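Only one chain is included here, represented as structure tokens and corresponding to the form predicted on its own.
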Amino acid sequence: MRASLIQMHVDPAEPVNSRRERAGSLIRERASSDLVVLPELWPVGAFAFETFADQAEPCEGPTHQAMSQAARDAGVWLHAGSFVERAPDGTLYNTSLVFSPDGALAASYRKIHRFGFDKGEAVLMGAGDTPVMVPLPDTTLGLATCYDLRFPELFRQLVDAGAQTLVIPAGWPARRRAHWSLLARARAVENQSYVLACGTAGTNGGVEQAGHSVVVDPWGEVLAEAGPYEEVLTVDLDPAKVAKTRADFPALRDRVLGLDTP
């Protein structure tokens, strides 16, 4: 299975429509891939909080339409990163969309853990409450977004439900890049899963982005890592390696705590 992570540069001066068109072009260039992944909140910038309300759109809005068309044109599974969703009741969510190769919406995921403590996303957005998985022909994706990466219990739930590849779009700040790299590898090792962690480049809301998107295998080996600028990582994955790793080193079988008991 070939996966491509598109580490987009988010420039606050670039109009959102232009950014959607550019994202669509980058996706269409990845037609030889099976799965393409975009980063978190690439239409607006993860730290451009003041724009969230103005740029919010319904789930079926222009970002949905543009990404559906791009997935269909390229014939790929597309994890379209995330955008600011405005729900029918007016609540804003940090929402990810996954499209099948025919452009149909396969799944949506509202970010569960909101970043910012007492400001920013934590007070501007509602929280999702449902872990989401997406079955592909060769693997099963478990979805998470940025700050979710710090909460291992979410990933345990995903793996217990059958996830084999963990996909994590992010707008991670450069000043905590060491945490990003460490936690991506940790989630891969402890869950014996592939991790596809796709970040943004550039600066938005006054916050420099870490970039350094990374693909990690179930043993914790880094298969590819981007630098700080706009870049595309394309990696060939062996879906069978997840089952083999779990069979050869059955740590997940030996869990004691956190399991439901009769």
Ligand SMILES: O=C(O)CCC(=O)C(=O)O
Given for the second form:
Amino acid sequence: MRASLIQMHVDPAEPVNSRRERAGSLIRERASSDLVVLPELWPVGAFAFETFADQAEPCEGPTHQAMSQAARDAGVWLHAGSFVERAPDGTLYNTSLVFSPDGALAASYRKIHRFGFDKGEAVLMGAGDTPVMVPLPDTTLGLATCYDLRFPELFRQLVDAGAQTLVIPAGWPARRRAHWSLLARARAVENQSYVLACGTAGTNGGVEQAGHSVVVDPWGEVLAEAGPYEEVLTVDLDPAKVAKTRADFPALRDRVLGLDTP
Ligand SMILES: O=C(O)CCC(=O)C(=O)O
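Let's compare: the form predicted on its own is above, so bring in the form predicted in complex with this ligand.
Now the complete complex, all chains and molecules, led by this one.
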């Protein structure tokens, strides 16, 4: 199974429409992949809070349409990263979309853990409350977004429900790049799963982005890692490696659940 992670440069000087077209072209260039992944909030920039309300789209807005078309043209499964969704009641969400190769929407996921403590996304957006998985022909995706990476219980829940490949679009800041790399590997090792973690390059909202998108295998080996600039990582994954790792080193089986609270 061939996966491509498109680490886009997100620059507020580039109009959103141009970036959307550019994303479509980059996806079409990856027609030889089975799965293509984009980062978090690439249309607007994860820290460009002042633009969220203006750039918010209904679920079936321009980003949905452009990504559906690109998935169909390329004939790939597309995790289209996330965009600012405006729900019918007016609430904004950080929403990821996954399309099947015929361009149909296979799943959407509203980010559960909003980043910013008492500012930014945490106050501007609503929180999702539903973990989401997507069955592909060769693997099952478990979805998470950026700050979710810090919450291992979400990933464990996804894995318990059958996830084998954890996909994490992000707009992770450069100053915490060490956490990003460490946590991506940790989630792969502890869950004996592939991790596809796709960030952005550039600076938005005054926050320099980490880049350094990474693909980690179920043993924790880094199969590919991007630098700080726009870049596409393409990696061949062996879906059977998940079951093999879990059988050869059955740590997931050895969990002890339901201990008393000390
Ligand atoms: O957890 C972090 O350090 C970064 C999270 C973040 O930037 C986000 O969720 O948008």
